[in-house]
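In the form predicted alone, a lone chain appears below as structure tokens.
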Amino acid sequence: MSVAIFGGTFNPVHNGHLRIAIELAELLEVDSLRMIPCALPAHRDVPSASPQQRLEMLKLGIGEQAQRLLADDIELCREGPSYTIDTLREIRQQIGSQTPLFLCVGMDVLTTLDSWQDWQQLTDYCHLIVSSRPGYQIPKSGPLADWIRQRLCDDLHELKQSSTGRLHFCNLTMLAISSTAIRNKVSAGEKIDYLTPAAVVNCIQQQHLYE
């Protein structure tokens, strides 16, 4: 067994998120990939949709992929800012010390990882899987660059032999879709069909979100 987690505000979830999640699940060959809505982001404004609304949209978006993707409310059940290190500690308690755990982030996140709570301890609990992002490069110098170099593993098969401690870069399909663009389109009265699953479009319309 192995577990991967993919977090975000998902405000709303869109086809770009879902495409990445499916590719990660296939690449890592995990039993489940948990998509985790952030309750109270530590580095962003409070989302306009409530945690419950974002979780509902995420479940609707996952739809028929529910056997492989899971909407996980672990951060919605905690009070205060949603620190990833707390989530990793909690999941590690759930799955034990021997199960491989993968934290999936984008290169844009990696470049600011040293602003996270207890960031140097992240790989004590998981492997870090980093997907490429246009316009972003691996840090070349400083504590974060040193931290990355010490953990870098190009061989995914080798990485899977342990439960924690390594960092791996991968290339995934990046669709030119963003939650911000979807919210702006809704606010402007424009269509958002095919940017997010139809069930999510219906939910946004029925609940008058982002208007």
The other form holds:
Amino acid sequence: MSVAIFGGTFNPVHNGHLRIAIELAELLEVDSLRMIPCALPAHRDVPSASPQQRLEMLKLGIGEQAQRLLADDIELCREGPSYTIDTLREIRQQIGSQTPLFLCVGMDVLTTLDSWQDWQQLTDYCHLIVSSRPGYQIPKSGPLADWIRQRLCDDLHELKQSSTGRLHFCNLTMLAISSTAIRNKVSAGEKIDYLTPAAVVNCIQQQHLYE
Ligand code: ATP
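Let me have the form predicted together with adenosine-5'-triphosphate next, following on from the form predicted alone.
Below, the chain from earlier opens the complete complex, with every other chain and molecule after it.
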């Protein structure tokens, strides 16, 4: 058994997130990939949709067919900024020390990882799985680049044999969709069909989000 987590603001969730989540679940051969909306992002403005609205859209987006994907409210149950390190510590307590735990992020996230709370300790609790994203490069020099190099593991099979400590890059399907583009379209009165599942489109319309 192993567990993967994929965090984000999910404001709103879109087909880029869902496609990558399914591919990650298959690649990592996990029983469940937990998609975790942050309550209060530590490094960006307060999202226009509330944590509950973003969680609701995430559940609607995942739907019932994607059995391996789960919407996890773990960060909504905590006060204050949502630090990933706190989430990892909590999940580690739940699953014990032997179960492999994968933290999945896009390359855009990796490039700013050194601004995260206790970032150097992240791999004490998990492996880091990084999917490339157009327009973002692996940091080439500095403390973050050194940290990445020390943990790099090209062989996913080898990485799966341990529960924490390594970093792996993968090339998965990155659809050119972002939550920002969806919010901008809604506020401009444009349609967002097929950028996010129909149930999410309906929810945005019914609750007049992003207008
Ligand atoms: P925003 O436009 O508001 O910044 P976003 O679309 O980048 O949002 P986030 O919720 O910030 O979405 O991202 C959560 C995670 O999903 C990050 O690890 C990010 O790299 C990844 N991600 C975002 N968009 C895509 C996409 N189109 N394909 C694959 N992964 C994505």
